[in-house]
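We begin with a single chain expressed as structure tokens, specifically the form predicted on its own.
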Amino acid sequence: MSSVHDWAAPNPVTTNRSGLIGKPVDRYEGPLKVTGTAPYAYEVQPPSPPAYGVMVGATIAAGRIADVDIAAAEASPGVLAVWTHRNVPSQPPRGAKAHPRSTAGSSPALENDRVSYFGQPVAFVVADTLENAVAASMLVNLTYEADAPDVDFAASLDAAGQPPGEQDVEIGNFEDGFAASGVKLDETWTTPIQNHCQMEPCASIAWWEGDVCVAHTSIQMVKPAQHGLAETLGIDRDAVHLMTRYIGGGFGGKGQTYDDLTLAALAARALKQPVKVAFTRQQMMHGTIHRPATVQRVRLGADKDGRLNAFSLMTWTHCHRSGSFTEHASNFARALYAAPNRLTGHRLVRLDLPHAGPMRAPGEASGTLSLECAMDELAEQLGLDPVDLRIRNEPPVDPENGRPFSQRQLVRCLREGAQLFGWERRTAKPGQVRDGRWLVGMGMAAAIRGNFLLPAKCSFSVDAEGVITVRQGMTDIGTGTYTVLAQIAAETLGVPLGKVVVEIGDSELPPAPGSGGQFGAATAGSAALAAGMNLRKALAELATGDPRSPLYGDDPELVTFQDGVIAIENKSETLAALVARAAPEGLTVEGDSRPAADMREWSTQTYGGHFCEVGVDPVTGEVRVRRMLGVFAAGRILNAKTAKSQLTGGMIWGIASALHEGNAVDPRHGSLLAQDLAQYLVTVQADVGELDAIMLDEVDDKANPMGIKGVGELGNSGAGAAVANAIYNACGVRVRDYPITPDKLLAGLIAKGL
């Protein structure tokens, strides 16, 4: 690919001759979705009836299957087979791999007789229908030697390490910088646990076509996927066709691949039949990865001016007791205010709980809700407005490493997103406006979210009919990827949206690293940009070099492509009678994208700045959102509607956090308290007052070669710090241990008197 200061010479997408980049395009695949024929990984039709599977949990979170009794399972009606540690087929040891350049290893169902967490699949029932194999299920006898699970998070921070690899960063001296402030805050905030709770369940269906495992899963990303059944299964990774093709919500839950997918295909091999095995969502609270909790430790050090002079966030979090996945809550706050005496890092506690991973925003999310709510409480006692101590402490450059940004509009956010929401109107002092009988305050907070692009490639086909095909091992968990492809398509090869095939989510497609971290539309799109360039060139010398072509003898770089026609000046044809003229099989082209090699020589970064403003009934203690902005900064947007949605998703998710959202464990069994929808809380429509997100004009051309950022997870970052501060300026409580829950600030207000 060009480097990047070739990204700025002009081409089909920066002109956007057909205005199609930036648009709020309804979805690729929308009428599939809304009339229900979309198949998700479960509803795809095999060649052959399926058998259905069910998994069984462990009812233990530490110890040992120390018997096994199936023999009742085994005769229950239509069941085909049962296997637990004892008879399950041979796989490979777990992270073994045949072929080293795989990109996930063997991971082994029902491995053995250790358990490790509470809901640890360790038995595995087949059966002619669904209802037998439930039932069936539930007669598999296990007994176990339990040891006292060691879950208590709060009471294991002693015990917390440095993760694998990780120092602590310090720059200048902390500890004198903090001494010496004239002003100072430290303070602790606490974040509890939270489930995915997608749409969609895990859910795989797999069957056999000779030796070729063909399976459809639900997972964010393909190849790993791929690879790491094909080294499970111990066959060869072409040997294995894998597909994603649409996704009901990931959010990083579905960034790895879970025993569904093991045991379907081993099950698939062994009864020589196609099987399905799906998640319950009980089962998806325990079986598939969470966010951890965390403990942040913020300390601020200012002049009496404002100005920060020692900067720390430490951050203490838990994994299982095999992992190391620690959730970088401090991580973000590096790049985000000026302060010449800085200190970072994290500790993590390994527990007897199921595995800790991403979710979305990871470290932002967690880490704004202490940071965010810090630097109000130290404007409060500056008597600054929180706005302007944020705009006083914005950095030239990158502090902590000295790179320039490549682009940073944190300010603009916040001041046009102040101006819009009416922060003017706001009273410093809480607890001062009446609405009836609600306390009415507002609260905001700064979002940052880091800006990535990944290695990813990408095929473009036109044929005799003029329709663009893209292809792309690329996945869409609901963000709109299809969408976006599609409009690259259309807009580098002018012409119409309804000339494009998009075809994603399939392992046997050119290679892109898949969806999550923010990164999916600028690294996809990136390489369709590639892929559509080098079509168009290939177009262009086709006609040119064809004596039956109008163009023919001309310079090809003078060819423009638009609305189905290629031309130079007054003498055109369309492509589909180019294409069916000299090229009647069609031509297809690759393209690819990577980072630049003087990427790194940026700070990239995505910006936003939230504001809300709540009611508080001081009698229940009930926070309702009344409004909520949030003002961003992302690169280019490729889909106004696609985006916004993302963002207001994102800003849904912070009010969930801040009012609703948390598991508690129970230290008896080492379960999660909440295994269901019915008692995990999520924000509802009903919570959700006046939302909307703007987005500001930004090309980051340092980013990549059309300037695209993320909106996925920005969104999510600092929305709940900004619901946080609403609360304390209309009661004047503070909570620092989230969720914020009528119970926790009726006694803040009992305690104020109020």
Given for the second form:
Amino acid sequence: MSSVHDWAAPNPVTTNRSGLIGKPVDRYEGPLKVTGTAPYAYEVQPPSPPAYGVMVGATIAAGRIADVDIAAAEASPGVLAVWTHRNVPSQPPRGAKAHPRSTAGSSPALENDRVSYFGQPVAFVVADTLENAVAASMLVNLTYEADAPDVDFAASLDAAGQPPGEQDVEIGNFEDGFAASGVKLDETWTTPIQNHCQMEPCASIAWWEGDVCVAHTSIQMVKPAQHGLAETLGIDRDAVHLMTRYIGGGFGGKGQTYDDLTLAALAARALKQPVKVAFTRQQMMHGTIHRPATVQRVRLGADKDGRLNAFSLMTWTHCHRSGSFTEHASNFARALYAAPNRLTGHRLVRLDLPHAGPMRAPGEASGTLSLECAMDELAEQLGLDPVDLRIRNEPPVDPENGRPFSQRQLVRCLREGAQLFGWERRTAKPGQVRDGRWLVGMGMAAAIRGNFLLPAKCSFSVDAEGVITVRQGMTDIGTGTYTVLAQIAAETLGVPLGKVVVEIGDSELPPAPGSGGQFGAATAGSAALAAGMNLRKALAELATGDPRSPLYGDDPELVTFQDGVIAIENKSETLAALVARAAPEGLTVEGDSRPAADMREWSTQTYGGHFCEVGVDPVTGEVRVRRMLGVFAAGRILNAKTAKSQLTGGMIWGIASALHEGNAVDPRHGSLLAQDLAQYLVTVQADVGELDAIMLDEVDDKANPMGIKGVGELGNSGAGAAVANAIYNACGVRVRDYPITPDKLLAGLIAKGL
Amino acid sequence: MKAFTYERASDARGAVEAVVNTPGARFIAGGTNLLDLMKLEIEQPQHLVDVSRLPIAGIEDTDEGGLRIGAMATNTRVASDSRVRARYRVLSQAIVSGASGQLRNKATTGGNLLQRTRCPYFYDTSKPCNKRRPGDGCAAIAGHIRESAILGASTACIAVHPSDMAVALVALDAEVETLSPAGHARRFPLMELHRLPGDTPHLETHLIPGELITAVVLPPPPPGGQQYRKARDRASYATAHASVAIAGGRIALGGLAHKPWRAVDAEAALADGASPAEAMARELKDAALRDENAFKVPLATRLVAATIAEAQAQAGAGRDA
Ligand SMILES: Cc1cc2nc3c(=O)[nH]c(=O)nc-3n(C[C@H](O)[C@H](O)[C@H](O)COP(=O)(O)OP(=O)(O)OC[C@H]3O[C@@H](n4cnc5c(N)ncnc54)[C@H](O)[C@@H]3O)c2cc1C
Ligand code: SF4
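Now that you have shown the form predicted on its own, what about the form predicted together with the partner chain?
Everything in the complex follows now, all chains and molecules, and the chain you saw is the first one.
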């Protein structure tokens, strides 16, 4: 097994001779996307005309389907099939694995007569046109026996218990430490359910080529989708060819497949015709996962110099009746600040609500909304600057496991951010600054998000024209994967970007774990680098072993790759010439990467500091973000443009969490109130003033051979807290129940006599 | 969506006849509201008569010194008309505070007035709603929504009218011109167009089925300043928690009732020398409050005071200029 020290050796990415690494190059697939010619799953052209499937969602949250009447739907024009649990083709039971090493088990659609959440797909209609399918779907008549649903999270906190296999983490003695602290804070925050609201709803198209099911779907992880579909269809895993070329946003919500895929494949088999199925916007809200609501209690105990003596973040959250997903909103706090006495943990309650699951920065996005505001409140109690309070509690090593930090530039992020933002102009006393009708305030918060590396493979090919083709079962959910893989390939093989082709999103390509947990670029990229290095070696050996090459007989170790030319000193030839002559069919090699055996001896995180200036209208309680700056340290940056856009996108999501986003549960029905994008408010352009993200120079050679880390989720972490803290600074009102909407803020303003 | 047939009308009279003579027929203008509702089968017309190309999209000066806005004039066209911006700025402000640029490019003056509520239960067809199906019950009443009426609500419906434009038009004392199914033109105050829900929340206006709105007529602008303010959850593309249109001494309120609400009592109180807060206390004395929407009372009160001040400042600046 390798050691992280091996990763410190220079390689083409870290030496970056042509300067392509880090460059803000345009998106590889950008032209296709902006001209509307990138085929997303639903738009893929099948070999013959498709039929259209439409799902029908349950209108109760708990109970059973007592009766089914599909006669009218079946008689509706153009209808080819109407399925419920009574007549859907049989599928192996949930979780079954015919192949023990499958990464996902069977996930049958229309499984049985039980309804366990509102909106659960309970019927399916296929017709010759989308219009006919939609019209017929409205004619499916199901009679339910409803149970009283248990969906009221706030009323269920006492029923919450430890998530499976987890325990609270206590270091020192929290209660004693807290009791003994001179300065104390004990407050509770709540965050609502959030829906992913990807631009592209989940969608699939499937057809059969003999015994092989060919499916295009919108999924962040290829392999589990392929395996899960094979298990559900009861066929060999190789008999599923699953593709996901372009994805219109995932955010964790497409980390799993849904019934659109299963039903498309089953119907295509039954009807011997391609079938496509998409969720409607309304169906996305209930039929796919959401970020669950949380209640978070933060207790901080400090001495009068602001050194934390005791700290606790406890999170209550919920998941589906059958699930175990936990929004780990307390986890990040274990690595953030020093304090001898610490207590963190989670309580989970199962409800008759749709499935909870991961959403961009799962844990951090919710948890920083409490702790980073609590730090702001503590700073005020202590009369300290919030930046200073954080710096005073900067731990020398990971405060819970004692591991050294691989890289930790949190303090630098905070200091440089403060300086660039003009933090010194902030008045500590709230409510002091006015600009026209606005009360103006500044707030800040720290950002932290873990860094991960997973095993992955990749292949590189070179053809007789010197074109490098990268192939990997990786996905690009809009983050820039295509582009950074092209950059890694171009830099590694010394070819211009125009000579690189990237093929991803296909179960037949060398497997990679996909996009999620901000591990995508590091994981896929490390495997790409390994494949690139193997191809370099193969080409060097090809040249030095080929009597017709000017490099013949030289030491392959000395070969350089630049501008499409391989050379040793003044002897050279083009890659294209070499391959055309010595390997006219082209050359393909694989590479793989895996975490180093000793990687976990370091605490490896990404960090940042958010600074925000808001205006609060004291008349209405409306808030506008005037300026926001994030300074981040997240290892080497592969592409300044795509990375920055990930970070600013995350920051905007933070603004949304602070001000706009959230879905309310109707406790009578177990349904979510907002069911479209007119009702579910995400932050829009007009809500975001000046916005900037700065990435500090950093190389984290403990993270992976390229020294890069993830940026996809870091921007979310802490951003909302910076907004909330700025609101307080502007007007002196703390709202601890997110989102901070005008109705809530107005109540506080009135209470203050404003 | 239910299957439907479609025709495009070439003149107003023909459009009215087509709707009157075809069972289940409806006008469609920009389609930005009706089509969304059809997709969810909340509206189920069997036949659509497209009026969007009717030659009633112009904006003309009237002999009285006002403006006559054709019913097919798009929201964008009206808001950007130089006469509207110079003399009826409250209307321009109200229109651009609504929906999005794309929607306003399609949305028409007539369609905007007749857009339906944004009550979330109206949109969720799995829930009872008297507006969707008379006699069904109202899911919102025992629900927890902020976007409900505090004025003029009934035990059958607590929904609010979402139009911003209509609030400004009420403050401007606009009139509506229509062509009735019998082929008669009529003209009446826009304030009398919309109804309160009562026992029949599915009936939203006093138009007769098949009656076509042909124009909105603005009288000359009232003396004094004009201003529109709207409080909402995000800076754009969200409906109002409360909105206020001031035109001279007239006040109209949005987001509080099943129709744009002319604040007659507040106007009278102000004329008597009351402060804006006192005037609003009088206007809202019969407000029926729920936990979730009670914030609309202080919100509307404060918004009225601030908007009056802004309108006065604007009038002052106008005089100085
Ligand atoms: C996401 C979203 C957000 C929005 N936010 C706002 C907002 O913040 N503020 C706001 O004010 N509006 C808002 N709107 C509503 C928008 O203003 C309306 O959809 C639009 O004004 C309707 O005009 P239209 O011409 O498209 O009407 P259509 O959809 O064509 O018609 C609406 C109704 O009017 C009838 N009709 C149309 N023209 C006539 C006529 N001349 N005579 C008789 N009947 C007629 C139709 O039969 C139909 O019943 C929003 C809309 C959406 C989709
Ligand atoms: S308030 Fe009106 S629109 Fe809303 S559910 Fe009740 S009846 Fe329907």
